[in-house]
Structures are given as structure tokens and as C-alpha cells.
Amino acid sequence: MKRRGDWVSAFIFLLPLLFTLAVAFIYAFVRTVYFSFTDYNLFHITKFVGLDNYTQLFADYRFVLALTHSLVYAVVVTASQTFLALLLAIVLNQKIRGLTFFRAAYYVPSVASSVAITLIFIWLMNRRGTVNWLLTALGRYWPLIVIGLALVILVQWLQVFSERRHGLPARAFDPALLGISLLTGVVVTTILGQLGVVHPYPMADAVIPWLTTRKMFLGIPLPLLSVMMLNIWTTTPTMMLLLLAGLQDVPQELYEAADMDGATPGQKLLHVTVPAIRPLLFMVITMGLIGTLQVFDQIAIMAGVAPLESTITLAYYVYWNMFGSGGLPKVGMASAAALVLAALTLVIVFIQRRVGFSEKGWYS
């Protein structure tokens, strides 16, 4: 009797979740499957058309574009954000000054509003925006920048060499010496520029149309590449936080044993760190793949600026068929595309589980 009461209590607590799951997921999924075999448009009586919607999908060049963009987007963004997140996590796992500040600063992009960040990004990537201004400045003043960096390296090396020669344990990147090197490099470079010894490189203003073009870079439309850079910047901190938590749980004894065996930092990373956080890497990569395949909000905001063919992804293709095609809503086409997206996500996650960083993958 007590056991039955426990079951009843548990069911009552789970009832709101089960109701939400039944209505928002199971019922919605069943309706989507049904609509994918019809020509329903929200107004006319549904007509069963069999597999026509799926046939029309692969005959629609926009769907093929959306599928290609989604796959490229998922691979590039997931790989980039995972690599950068691991790199940042390793750096922030060291004992350095101001560690708390840097952890908070790197995490800020993840907690900011996605819509607000995207709107600011559109402003930055304008033809006359900050990004093109910076590219123009780098293009014009690269001779001064190169000379300045060379001076900083030279002065730093001379200072470290002098300190060590006098028996002092100076580090290569000693903050005090580096400050003197930077100040010297800036002052000398400024004087050389004012005296006309080094001249800026003459070039026109950079007016790269990052968002309003169909041009490609390495086979990727520039507007889509811009969204990729934005997504990498905003999602990497979240992945970094997860990997940082995993790195802090790696037993120090493993690193001590590796040091005794004479392992290099690269060998410790590949043979100690990565295997130790393999379950977390699997979760990070899987979350990245699912999130990138279903990217929508940033693409939807960019739609008012960039050409549709340059940014469309599968998730936005579903929305476009429902609300953005200019005619009656194509519920059947949208439903079929949504199911293709769901199937694609499952297949890619399954492949990642079989050959990736999971317990069944090649890296085990």
C-alpha cells in the first residue's frame, strides 16, 4: 500500500511535465508527421498527397541550399567552438593573476541577449562598420605594426638576456619587463612614423559587403560566414565553462606521472587531458552539433539584411515555408523539412557517438 502511494505521489509531481511533454512534443510530433503527407495550408481542407512533399523538397534549390548550409555551419562552428573552448579552459585552469576577472569576461557573450548581440553584430559588420574600419587601419598601418612588434620582441629579449646574465631568474614574459618593452616599442614606432622613416601603406577604405552579398569565401557565403563567427563567439564561453569544470576534476597525479616520464605539454594534452575529459568532450560536441543544426534566431534577424540564398538553413527553411514565402503557408512542406532536420540531427549525433569522443568512439 505504501509503495502504491509512492507511485501516486511521484505521478502527481510529474503530471505537469508529462502533460507538457504529451502536448508540446508527442502530439506536435504526430501532427507534424501527418501534415508532412498532406498539402494543408491552414485554410483549406487537408488533402493526402503521399510522398509528394518529400519529393518536392529535394527538387527545391532552396532546400538543397539550406541543407548544405546547415551541414557546413554545423561542422565549422562545432569544430571551432570546441577547439577554442578547450584552449580557453586550459588557459583559465592555470594559476594566473586576475583569473576570476578573465573567467567572467570570457563568459559575458553567453549571457547577453542573442537578439541584442546579433543587432550589434549587424552594425559592426556594415559596409562602413567597425570591422571594415579595423581592416582598413590594419592594411594601412601594417608596416608600423610589424616594426613595433619586432621592437617589442627585441627589447624584451635583450632585457631577459641581461637579467639572466646577472643571475636573476627572469621569465620570457615577465610582466614588468614586458611593460617596458611595449612602451619602448610604441614610443620608437611613433617617432619613426612622425619623422617619415616608416610610411603607412596607401590603400583605399575596405568596404567588404559582409551581409548584403552573395559572394563566397572558401565556398561559404560571406553572410553565412559572418553568422558563423558570431555564433562561435557567443557559444564558446558556455562550452569553455563545461570543459573548465572537467579539467578541475582531472587528478593531478596523472600529470605528475607524465612529468616523471618526461612528457611534453603536447603529449600531456593528448594522452592525459583529452582522455580524462572524454565524456565532457562528447557532450560538448553533441550539444554543439544539435545547436548548430537547429540555428534559427540569428539567421531570422539577419534575414532582413542578407540575401535569403546566402544565409538560409534548415530551421529557417521550415519557418520560411510557413510564414515567409509570400503566399499561403506550406504546412506540408514545412513539416517534411522539419522531419528531415530531426532525422539529420539524430543521424549525425549517432555517428558522433559511434566514431567520436564517446565511450564507443574511436578515441577511447
Contents of the next structure:
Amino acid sequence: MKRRGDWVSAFIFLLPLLFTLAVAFIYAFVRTVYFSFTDYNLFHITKFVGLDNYTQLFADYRFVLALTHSLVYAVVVTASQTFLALLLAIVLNQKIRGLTFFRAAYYVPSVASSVAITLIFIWLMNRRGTVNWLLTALGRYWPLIVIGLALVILVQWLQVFSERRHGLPARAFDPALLGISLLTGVVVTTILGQLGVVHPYPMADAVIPWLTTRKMFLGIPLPLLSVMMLNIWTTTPTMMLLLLAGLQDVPQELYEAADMDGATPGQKLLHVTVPAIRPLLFMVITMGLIGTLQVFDQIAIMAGVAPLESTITLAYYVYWNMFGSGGLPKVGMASAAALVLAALTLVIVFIQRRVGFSEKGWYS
Amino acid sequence: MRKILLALVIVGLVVGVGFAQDKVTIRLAGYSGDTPLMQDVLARFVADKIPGVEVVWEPITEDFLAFVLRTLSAGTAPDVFYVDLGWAKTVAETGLVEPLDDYMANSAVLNKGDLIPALENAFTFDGKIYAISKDFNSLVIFYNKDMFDEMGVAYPSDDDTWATLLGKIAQVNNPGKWYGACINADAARFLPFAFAAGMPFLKDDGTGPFDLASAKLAADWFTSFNRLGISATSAEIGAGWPGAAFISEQAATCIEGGWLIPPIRNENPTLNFGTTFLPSPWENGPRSNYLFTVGYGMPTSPASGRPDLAFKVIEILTSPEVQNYILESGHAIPSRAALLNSAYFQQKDDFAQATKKVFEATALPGTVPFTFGEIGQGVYMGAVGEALTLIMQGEETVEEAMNEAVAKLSK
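Could the form predicted in complex with its partner chain be shown next, to go alongside the form predicted alone?
Time for the whole complex; same chain goes first.
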């Protein structure tokens, strides 16, 4: 039986959080629901329009595009980043040299400002940017690269062969021999290039418009695909860190027992590691889905460069209705879209929990 | 003793109130790029001129329209803020921007008729004026004289047609050293050419006009520079905007307004450049241009509670002294009709001549205000801009891209 005083002190401690929750969430949510049934534009007395905003939403081709993009984005990015994060976590959970360096280095993309990263990314993907420059270099110099590589392999094989014939224990990738092979390969290729025996391939500059195009790849607009790759690169490390923490808690005895039963590494991953970190996988996937469904900053910065139809997602559609069109804000439409996004997020997380990984752990 | 105390208290109160009144702060918000100029102007002409008023400059880096709409609806709008003609109608429709007719009627120094009529009309909606134009601008071709001399090409001139200008830019293009031009897929640069070719703002039935032959003709010409490789976009050159590519001498020409003059003066003052009108589609053909202007507006209920003082600040900022100062520093063309005969326009240096050219361009027949009516600026410009990008990249034909733009505007 609790005393009355306990309730009071508990309530006082909860008050700051309850207050911010009430103001920033409940009040805002109720207002959004209300606005979604009106034609409010931030300034004028509102008129109740019933479900008009919702029917207009689904009639607006931009909303349908945004919805499709958001779903594709969430599924592809969450799946890729979870898989990569698990892979990285397993690698970084091994006892390898320079472990702390790698853990720190892999985490850098997550620490850097996503705005700054997106801007740098836009420069790299420019029509005359670094990515196209690299592609041009590769396209031009592949004959030299191929010949150089072939030479390296040939010289290495000759050296190893000759060492072994003399009864010396040379490994295939002996570092000293490899150094000589590389040097020979580079010098000979350079001389061949200078003498004009091997020509670079005559290719025009690659000016692939990665970000300003309407082209698609597997049904996904290229600019959106670029943002996806960027997002996977920046979020994977955070997820990796979470999974790494989980991996370190997996009891070593389980692996020992599996070893005794003759389990392969693949079986150990699927039947020991994954079930043991199930609650963390649930968290990583759920956070991934929520984060990707609400992606905004990278899309907003990209919007200055890429066509609207090629990058628009639901969260950006909400913003676009408020401030993007140049006219008075369409608060009703924006609110309706925001609620659709919220409902969608709930439904997807629910489905994920039912058919994918749930938070139920190893022991439950 | 009591009386002395009472007197002290009263004096204290009066002084206190006096100090409190000393602290009226008038917030003035504008584009962050104007910060050096506006701080200079405020220090020279405004500080201490209105007793008891301190004017604080608020540079805005976010989207300015979003800033104005957000602060107006929240009741935290600055006492004075920039109003761009491109979205002036949108903010006037909020009902929270103060009509300035009464203030002008009662003003000793700023009355109706003091400003150039076109600029007064531009900010007048339903018979009420919502902003005082501070300056104006239009587009001209900037060209680098040294580059044309080096390549032995005649300078662009007012007699040029689309075809002759294209020829000159092709000749001045010097691969590996500089581009003939720096042109972006920018609707605000393209539309004047489309209007000159005969494209209306909208078709009679209110739908997008971009599938008309005139629009396609203009789009074909406008994008031909980049498709021929004699021009590049500023992003391809690695410059922030076409003006920057021109200043850094990576492009021989660009289409800009008077706003390019101060950066040239600051960053490359020895640049040997000239300016000329936008070419017309054919010999002795029509021209068109955009009239850009930014004004000062006020909210209906300013946070300071002193709209009268806010208007006083506008009076000073649009006074002949301030406008002449801004003109002579090469920043903008004054909106006051009386200043159009300023001696500055007679000076022979490149900067004064360029300013004069921009000013003359605004007076040519066919120059239209930079407005978008009921259609949002973002939607209209976005539809055309994307079409131009796709044509420049060779991803779609003029035909396909412009038809698509119509569809987008109609949806």
C-alpha cells in the first residue's frame, strides 16, 4: 500500500516530462488533427472541409510519388543498413589489430553533421565532380590498369615459383616479393605508356548527371538512390555500435556448445548470434524504419539541386505544402499528410514486430 | 523631508520611464547578403536620427518568404522587413501586413508619387500599397571585354539578335581556359526570352503556356549554349552562381542584374567588362525583361507597438540621401523618381555605365514585373526550371520537356 505522499512526489518528478509531452506532443497532435479537417492557411478564419484534404491528397500525384518514395526508401535503407551494421559489428567484435581505431573511424560518418555531409556529397556527385572524374579516369586508363595488374601477377608468380624451386618457403602474397612485383608492374606499364605501346582508351569526359536527372534505376529515381546510399553510409555506424554492444553480451559458452555440436560459422551466426541479439535487432530495425520514413534534412538540401519529383518524400511533402510552393501555406493538406505519415509509421512498425524481429529476447 | 522624498520618487519615476522609452527597438530584417551595406547605412544615416529609437539589423539566412509567413502568423515579425515583388501578393493576402497609404498621406518626406510609378503600382494590391520599393533591377548581358579582344570577337551589342549573340559566344568560347557563357537552368533568366518570343504568362484558359511554339523556340535557344558545350552551369564550373564564374573569369558572359556590380567591385575591381541589353529573337524584334524590386513592409501589429517609428525608419532608408549613397556605392538603383537624373549615371567608368544600362533596361517596352499571381512562384519556376535542366542535359527533347512542364503546372 503506497502512501499518499509517494504519489505526490512521484507526480512532481514526472511533471517536467508530462508538461513537455502535453505541450509539444499532445497539444500539437490534437491541433494537427483539427487542422487536417480545415482549410487553414496560417492566417485566415478556418472553414471545416471534412475529408476534402484527405481525398485531395490521394488525388495529388506528388503525394502518391512521395508515399511510394518513402516506402521504398524505408525498406531499402533499413534493410541495407541493418545488414551492413550487423556485418560490421561482427567484424569489429573480433580480436583484430587496431580495433579501437577501426571502431572510431567507422563511427565518423555518424558524428559529422548530415547537412555538411550532404553538401559535400552534392559536390562529389556534380556533373563535373569527383565521382565523374574518377569514372573518366577509370574509363580512359583501364588498358594500362589491366596490363599493370597482369604484370604484377605474372612477376609475383615467377618470383614465388623460383623461390619455391630453390626450396624456400615463399607465400603467394609474400610482402617483400609483392613490393618488387608492384614496383616492376608500375615501372614497366609507365614505360609502355610513354613509348606509346599501350594507349589510354579514347573516351569523352563522363558527365553523368547523378542528381539533376529524371532517370531511374530499378524503378527508383537516381537522385533518390543517391540520397539512400548517403543515408546508409551515415546511419550504419550508429546501428553498428548498438549491435556491437549486444554482441559483447552474448555468452561465450553458447558458441563453445555450438562448436562441440559441430556448427559451421554460418549456423552459429543464424542460430546463436542473431537470436541472442534479437531485442537489439528489433530496436535497430524499428529506429531505422522510423528514421527513414521521416527523412527530411538530406532531401531538403538535395531539393535545391534535384527535380522535386525525383526526391520528394512524405516529410518533405509536408514541408513543401507549408513553405515550398511560394503561395500561402496549405496547413490543412500538410497536416493531413503528416497524419498519414504518422499512421504509416505505426502500421509499418506493427507489421515489422509481427512478422519480422520482435523485442522478445533469448530467454523469453 | 517627506516632500523631498516624494519629489525624489517622482523624479526617479520620470527618469525611469524616460529610460524605458529610450529603449524602443525597431527590428529590421533583410537578406543576409545585404549585411555589410545595411550596417553601413544604419550607422551612417539612421543611428541617433530618431530620438529614443535603436534600429537592429536582423540578417535572415533561411528562405525569406517562409521566415515572413512564420513570424507574421506567430506575431513575432520584425517591425520592418524586406518584401520581394515575387511573393509580395502572398504576404499582402495574409491580412497581417500593414497598408502604408495613411502613413504616406501623413508623411512630410515620403508621399505617393515620390517613387517611380511602376514600382508603386507593383506593390499595390486592391488599391492599397503594402511596401515601399527600396530599389529595382533588371537583367542585362555582362561581357568580359578582354576575353572578346583576345579571341578577336566583336563585343555583344544592343543590336544583337538571339542568333548573332549565340555566334559571338561560340567564338569567344576558349576550351580549357574559359567558357563562352555561364548559364543555369534558371526560370527567372529564361522567362524574359520566352516573353520576348511571344509566350504569355499563362494561356487564356489559365493553364501553363510552355507547350506554345514561342516557349519552345525560346527554350531551344536558351539551352543551346550548354548543349553545344560553349556554356556551362555554375555548378559545373565550380562557382556558387553564374556571377561568381564571371568574376573569377571562368566565363566570358553571363545574364545577371545590377546585383553583380558590387561583387565585381569588391572581388575583381580591375575586371574590364561591359553590359548590353538582352537580345531580341530577330532583327528589330521585341524584347522583354523582368523588373525586380524589393520593398520595405511592416506588420499590422509590430512587436515594438510603434508602427509610427517603424515607418520613420522606412522614410530614412528610402530618403534621397540614402538612395544616392547606395547608388554611388554601386549597390542598387534608387526607387525615387527624382533620382533618375542623378549625375552618377553620366560617369564613364564600367560600374556607372553598367548601372545605367540596367536602369535603361527596366524602362524598355516589354519589361514586366517579377510576379506570379495566384500560382506560387515555387510551382511556376520549378516546372520550367526542371524542364530546362532536362533539355540542357540532353535527357529530353524540347518538345517532351516543355509539354511535361505544362502538365505539372496544370496538376
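Take the two forms, find the largest set of C-alpha atoms that superpose within 1.5 Å, and that set is the rigid core. Positions refer to the first chain, counted from 1. Note that the structure is predicted; figures quoted are calculated from it, not measured.
Regarding the hinge between rigid parts between these two forms, the matching entry from Ala28, Ala258, Phe161, Arg127 is Arg127. After fitting the larger rigid piece on its C-alpha atoms, the remaining smaller piece is found rotated by 13 degrees between these two forms. The two forms line up on their rigid core, and Gln156 then has its Cα shifted by 8.2 Å between these two forms.
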